[in-house]
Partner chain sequence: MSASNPSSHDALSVAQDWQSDGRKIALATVVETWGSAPRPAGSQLVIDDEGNFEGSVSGGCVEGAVVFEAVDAIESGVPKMLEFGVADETAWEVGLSCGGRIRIYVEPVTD
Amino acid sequence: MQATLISEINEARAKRRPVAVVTGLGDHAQRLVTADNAGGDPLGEAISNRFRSGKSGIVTDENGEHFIQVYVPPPRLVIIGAVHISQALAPMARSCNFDVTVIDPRTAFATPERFAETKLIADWPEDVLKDAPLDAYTALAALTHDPKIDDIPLKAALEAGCFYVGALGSRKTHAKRAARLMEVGITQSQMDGIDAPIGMDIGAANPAEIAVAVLARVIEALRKAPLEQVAAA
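Could you show the structure of that chain by itself, in the form predicted on its own?
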């Protein structure tokens, strides 16, 4: 592989942006394709599908066989709120290969005993996100039901183009949330991207079942996200 390609790949990975290297198996010619220019590539559909799946492989077109090597950031799930739902959601998400972080400034909830093996940060989300900004390969689930804790990371997630943004609360609660966020610059179109009430409607009746519903939505959003969404960041 050419040194320039390696340099571009490393730069993209450092910025958590997906890229692919397409190699012709007949002539061994190589090209680098980013998420934002894949639509104009002859193999754009195949590349976009592999950006979603995260899997490399061989494809064939009228010009022969090509190997598509994809480099995608590991998907992250940022959970706002060290609540009972989070206790069930975090290990399930880790088992699905998500890099999970739980953020909650309330030290009575954010304890290592309640979140063994999960990255836990007992601090205000706005302070945490200064050093670990959200991006298009990050999902955010706001679960505290407290606007002082949830609103700022929700705004940050919408502005960053996170592939999934969900928030706990009833439709009435969400309407109030929408009014607050729109007062600080969030558009109606962005608000429509919030999954609220959070999770698939499976009739969940307890924290573990709600966690299943939330994770299902997160996986659906990751695997079925349009290409322009993963290009944003």
Second form
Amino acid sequence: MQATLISEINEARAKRRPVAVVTGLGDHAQRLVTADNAGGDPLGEAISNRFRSGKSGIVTDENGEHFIQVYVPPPRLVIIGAVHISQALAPMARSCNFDVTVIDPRTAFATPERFAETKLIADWPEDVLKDAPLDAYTALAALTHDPKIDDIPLKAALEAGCFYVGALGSRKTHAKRAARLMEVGITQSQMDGIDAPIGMDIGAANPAEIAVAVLARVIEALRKAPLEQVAAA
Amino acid sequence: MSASNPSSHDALSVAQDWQSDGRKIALATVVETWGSAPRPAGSQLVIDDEGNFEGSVSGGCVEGAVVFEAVDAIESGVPKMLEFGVADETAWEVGLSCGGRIRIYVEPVTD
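Having seen the form predicted on its own, could you give me the form predicted together with its partner chain?
What follows is the whole complex; the chain from before opens it.
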């Protein structure tokens, strides 16, 4: 492997861009493939599938064996709202290897005491997301039920193709939310992709149980229907 | 995979650091696994010509043998494929006792 290839891979990883290195195991030839140029690659379909699954492996064609090494960004969970559910959800998600960020502009909620081990940003989501944009390898859970705080990141998550988008609130709250978001350009099919009422239906009865229900849905989205949007991202 | 901290101690970040320090290095990558192999395809190890290494290809079972082969690949400049498994007596000795088999691609890093 050439040293320049290693720096290109590392640069892509730092920017959370999925890349693949294809190595001919017979001729030792190597090439870098990005999500943008996978379509033109002879192994494009196999590479795109591996971008979705995040799994590296060997494919065999008439030219022999090729090893496709994919580097996909680690999954992130962005939680909007430093609320009670978030206090339970953040550590559980971290133990499942998610890179967790909690965002809430309300400084009464977003205190280090309430979120000791968690990356917590006491600012408006729209300002935070400007510097750290959402992507297909990110899940977003909006938990404030305040439209002023939740709506903009929900719209951003749908537009970025986040692999999971969930929003807390009753069916009635969600219907109002749908009306607002569709006025600003979100389609019905995008709205249908939101997990609302949030979380798997396990009869969750308190914040910690709701956190379990939400995390179950996030993991399901990651593992069972992974990253459908990533090729387009 | 330490997803929460992806780029501080993984093999490729270390490889870039070592390379820019002028060290001669090789990469070892798990390309195929069967059975209960301890680390999935894509797991990587970086090795320098003095036998220092970072990363993991087997959770400690075969790293010693891989490092030995990698130092040889750095000298020869030629990539090679290694295979370890319980069917192979040597592999048993180096300790992939979990019952799995793995293929590892070892390649020198060139300027």
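Heads up, when I say rigid core I mean the largest set of C-alphas that superpose within 1.5 Å between the two forms. Keep in mind that this is a model prediction, so the values were computed, not measured. Residue numbers count along the first chain shown, from 1.
- Two rigid parts rotate against each other between the two forms, and the hinge linking them lies at Pro73 among Val165, Gly199, Phe115, Pro73.
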